[in-house]
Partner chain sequence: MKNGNFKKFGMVIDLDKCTGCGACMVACYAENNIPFREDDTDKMLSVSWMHVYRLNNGKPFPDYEECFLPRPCQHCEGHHGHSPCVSVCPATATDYNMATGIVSQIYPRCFGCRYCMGACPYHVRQFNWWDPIWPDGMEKMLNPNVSVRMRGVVEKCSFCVQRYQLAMDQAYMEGRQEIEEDDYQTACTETCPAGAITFGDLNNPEHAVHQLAQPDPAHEGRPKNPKAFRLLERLGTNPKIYYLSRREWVRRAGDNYLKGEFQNKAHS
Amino acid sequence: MDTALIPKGVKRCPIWQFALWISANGAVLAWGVFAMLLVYIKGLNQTNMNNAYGFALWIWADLAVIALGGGAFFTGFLRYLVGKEELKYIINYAVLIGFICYSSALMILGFDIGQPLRGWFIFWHANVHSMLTEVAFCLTCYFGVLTIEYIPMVLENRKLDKVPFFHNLGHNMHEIMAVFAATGAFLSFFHQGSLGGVPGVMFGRPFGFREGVLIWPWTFFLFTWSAAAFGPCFTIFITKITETLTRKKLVKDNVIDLLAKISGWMIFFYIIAKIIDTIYWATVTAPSKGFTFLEFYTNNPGSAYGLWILIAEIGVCGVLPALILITPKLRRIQGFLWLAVFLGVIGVCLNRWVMVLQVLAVPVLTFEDWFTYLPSWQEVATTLLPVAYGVIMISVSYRYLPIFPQERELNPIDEPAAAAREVIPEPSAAGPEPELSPAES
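So, to be clear: I want the structure of only this chain, in the form predicted alone. Can you give it?
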C-alpha cells in the first residue's frame, strides 16, 4: 500500500525506517502538544513572561519563521511575475516551506493570545488603528494563499492523480497559480512591513524607535526587505539538508546558483540600508531621546546584549554571506554556499531577536536596570513544536508527493529492469516447465 503511494520512478527508504524517523519527531511533537495544552488549560502563567516581557520567546519565534517563510512569496514572485523559469524546479519546495512557516506562525499566535477560542475577535472586533490587526488579516489571508498553492501538489499524489476530478482540478489550479503568487507577494509586503513597524513606532522604547517616511518607520521597509533577502537562504538551506539526508541530488546546481545569486544581491543592498539606518539611529535618533549609542549595549547582565550582537547581525551574518553569494566562484563551492545560507538564516533570526527582546530589555528610566528573561520549559516546548511539525510535514510530503520535478532525472533508477521483474511469472507448484529444444522453439 505504501509503495503504491510513492511517486513513480523514484526510490524511498523502507517503511520501517520512515516510521522510526516519524516516531522520533513525533515524540518532540507530543512534548510540545502537552505544553500547549497546559498553556490553553491553565493560561499564560505557564510562561515566564511578565510586565516587562509581554512579547518574548514565542513572538521571536513567530517573527523568525515568518521571515524565513519569506522565501515562498519571493520565489513565487520571481517565478511567476519576473519570469525566472529555472525556479519552477524549486518553487514547490519553497511553497511547502512557506506553508509550514506560516501555519506555525498562526499556531504560535494561538498560544500567545492566551484564549485561542476568542481569536476571531481580531477579525470581528478589529482595532483599525493597530498594525497587529493588519498583520493578523494579511497573515491569515496569505496562509490561505499558500494552502491553495500547496493543494495542487497534494493532488499530484500517484493515487489521487488517477481520479479524473482531482487530476483536472490540480491541472487547472496550476494554470492560474500566477494570480495567487501575485496576491501572496502583495499580502506579504504589508504584513512583513507591519511586523517591523511595531517596534519602529514605539517612541517609549528608543532602541527600536526609528524615523520614517510619512507614517511608516524605516523598520517597516527593512523587515520586508530582509524577509525577501534571507528567505531564499532558508529555502536553499533546507533543500541542502534534504539532499544530505536522502543522499540524492534533488535540484540542479544552476537553479540553486540563480536563487543564491539573487538572494546575495538582495542581502548586499539590504545590509547597506541597514548600516545607514544604524548610523543615523546611533548619531541622530538615539541622542535626540537622551541616549548614547553604547548605553544600549553596555552594563547588561552577562553581556547578553553586548556590542557583539550588532557585529554578529550586520557583519558576520550579513556582510559575509552577501559577499559569498554575490561572488560566483565562492557560491559555487559547496562549503561556502552552506556557510553563506546558514549565516543568512542566523542573521535574520538574530535581527528578529533584538527587535523583540532587546527592545524590551533596555532600561528607559534612570532608576531601572536591564530586564532579564529566561523562558519556561513550556515556552521552549511549544517553540520546538513547530520545528517537529515542520520536519514531519516535509518528510511526508517528500515521500508521497512529487515535490522535486528534477528528482527522476538526477537520480535515474533501472526502470526497465524493475518492470521486467514485475512480469516474471511465479513458478508453479508442479515444478519448472521443461526446456524446449531449438527446433521445438
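Got the form predicted alone; could you also share the form predicted together with its partner chain?
Just the single chain follows, nothing else.
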C-alpha cells in the first residue's frame, strides 16, 4: 500500500503490522496528550509540585532528554568539524534522536510554565544574566538547527526526492551542513552549560551551588561535557534497540566502535572532573556555608536521597561504563557494550535528577526538614508522552526515509519477490509485547 514511499532496496514490515505498532504507541501518546490538555486547561495544580518543589519531574525530564540528545551535536561536531568520516553512517540517526529529544524538551517546557501564553516573555523581556534565558534562546535556536539537519533526510524520501526543488534543496543543504553543524555545536555548548548553570548559580542552595570562572559555575562545564560524553551512549543505545527490534544490522561495527571509544574517553575524563568537583564541593564549598557533606544525604524512609545515589551516579554509572568503553576488548563484546551504554544513560539521567530535585529537597533553614515529592499521574503521563512520540517518530522515519546508509549493504535482499513474502518474522524475546518487534521493521 505504501511501498511507493519505502526506500529502494530495503525491506519493511507489512502495513497492518506497522499500523498496529503505531496505534499501540498512539494510545500512550493520546493518554499523554489528555494529561497535557488537563494541565493546560486546569493549570499546574494538576501536578504534585508544591512551593518547595517548584522544579520536579518535568524539569528533570527536560534536562535528561537534552543531555541524551547531546549525541546529535557531538556526533555532528566529530563528523563535520573533527572529520571523523565513518560517523556519517550514524549521523542521520543521531540527528533524528536529537530532533526528538529537543522537540520533546520544548514541548515539556511549554506546559511546565505557569502562564504558557506568556512563554515569549523569556525572549522579549530577556534577563541576560539568567541561566534560564540563555537556555531558552540556545535551545530554541538549536532546535532550529536540528530541524535544518533533519529536513534533508525527509527530502530523501523516494517520492519527495522526485520533486526537483526538494531534491536540489536537500542536496544544497547537505553541501553546507558543516556550517549548520558548527552553529549547532556552538549553541549546544552554551545551552547544555547553562542548564548546568541553573543549579550552579543558586547560591542560596548549597547542594547545587558551585564556584567557577567568571560568570560560569563549574556545573556549566560539567553539564556540557557530560552531554557530549553520554549523548553518544544514548545514540548507540537506541541504535542497538532498533537493531534488535528490526532484527537487522543497521550500522557497521567499526562505526559503533569508534563512537563508543570516543564516548568512553569523554566519560573517563568527565568522571575525573566530576570526582574532583565533588571532593572540592564536599570539603571546601559546602563547609564554608556551614554544611557537612553528609547533611546532604538522608536515608530517611520515603526519601530517595541516600548516599547510594552518589555512588550509583559516579561509580556504577560513570567509572564503570568509562572503563568498559575505553577497553577495546571489552567494548567489542556485545553484552558489555550494551551494559556500558545503558549504565551511561542511567548515569547522566541520575546526575540531572540530583541536580534538580535533590537541590530542592535538602533543607537549608535549620528548622525545616527534607521535602518529599511524588509525581501525579498527570506528570507521569506527560513525561511518557515524549517517549511515545519518539518511538512513533523513529518508526515512521525508519520506514520511509533512508536513515541508515549502510542498511542496504548489510541486509541485501536476494530477490525482490521473496522480500514481499517473508516479512512476518516470529515474535522476538526482546520486548515485553510480542508485536513490538516486527512492527518496527
